[in-house]
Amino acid sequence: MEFENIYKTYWDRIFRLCMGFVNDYDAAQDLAQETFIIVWQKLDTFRNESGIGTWIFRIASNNCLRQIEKEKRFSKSELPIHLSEEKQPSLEPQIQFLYKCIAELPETERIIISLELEDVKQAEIAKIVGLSEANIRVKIHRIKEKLTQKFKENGK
């Protein structure tokens, strides 16, 4: 597969699953175009061991753990205090509240949900978190209900 297709399949799948990460647009957008600068590096080195998509998903959620990682060391009182904030373009309430509650879970939930929720295969799932099938079922089943019980709370 060239790279120009990859781009154009994975694009969106990758944005939404750093959204889960990190739950602001631009660092997401930072981070899904890091995770394709990744991918273009490093195509001619996949082994078709796993899918295609597989790979990208696993570069994609190491590159926004890796990122996390960067952030809880960088302090925040080093940040300039007259910077203005930007808004970012306007999510559906209810989309920037599920994004808001996924980016609060624990990091492998996280991941398990942002790729669930890109349809990619509970066995896909799988062999990128590094669980058993079962245990990411069980996983996907246990992370809705926190969702829909803080959906509930909020009355959204």
Contents of the next structure:
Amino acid sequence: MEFENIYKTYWDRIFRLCMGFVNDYDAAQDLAQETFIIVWQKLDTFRNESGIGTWIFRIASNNCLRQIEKEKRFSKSELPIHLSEEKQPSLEPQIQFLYKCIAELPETERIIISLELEDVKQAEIAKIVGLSEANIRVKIHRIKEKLTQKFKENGK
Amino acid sequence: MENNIDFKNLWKQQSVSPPNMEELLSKVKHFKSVSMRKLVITNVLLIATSFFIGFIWYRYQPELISTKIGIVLIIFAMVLYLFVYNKLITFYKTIDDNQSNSEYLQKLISIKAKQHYLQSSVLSLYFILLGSGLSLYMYEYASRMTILWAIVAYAVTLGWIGFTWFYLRPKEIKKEQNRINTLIAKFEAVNNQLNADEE
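Swap state to the form predicted in complex with its partner chain from the form predicted on its own:
The complete assembly is shown below, putting the previous chain first.
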């Protein structure tokens, strides 16, 4: 597969993964771009053993973990103050709230739930993260419970 | 617990900045040149200094063996510094981005541990070599000065070496170690998230 194709196909998914990790639009963009720089550099080493998706998600999630080193903590963007009272039909606040909740999870859970929400198969998630599939299933279940709980507390 | 919130739907509606191929390519170039430049500058600078010192040896033909030993020690200090500096960079080059997250985290932890060791032990060795090399090197020239000037010259040099050894070196080591220890602790904590319900 050609780089430009890969880039266009995966950009949105990688961006969202990074966004779930940092919940900061600019930082997510930087992380996503770094990911594709690595993909660009390593594309010729890619062997078809794993799907290209698994390959890219591994690079992206490792890059997210790597940035722990560079950060003095990205300031997580706070929710707008008026948000809790807002009763607009728009989904926007809910989307923001979801990303905020995810970015507050422990790092590895952020990656797991982001991949799950990206419709990556659980067997693939297991390969990306390095845990057993059963373990991933349990974790996803727990994370979803946590998120549901947070949404309920917030009255969504 | 019932789960009636459609997280997937929410997740996918996040607005996404459009991909921008040109910007990405310009970043690739920039990224390469910045990391290369620092490496090249450090290497060139220290190698040039070593050559310069070698040139002094050749041009002025020191008579005493102490001067020659001094020069060798100084050059050795710089070679050591370069070796470690380049070594640290290759640590990161060897990391495989396509490992699973848990393998990747372990690799990061081991790199940090190596870095920790190299930085603290090598920095001390570097100072010892440089300090003793300089003192030996000076002896020949100081012995030709009047006693007073020789004392002044040694006092200034040893004063400077003492300052770096007792003040700068521990400060630098401490700062680096704090930073690396914090990182190791952080990576281990993240890695433990994966092991937590493994059993």
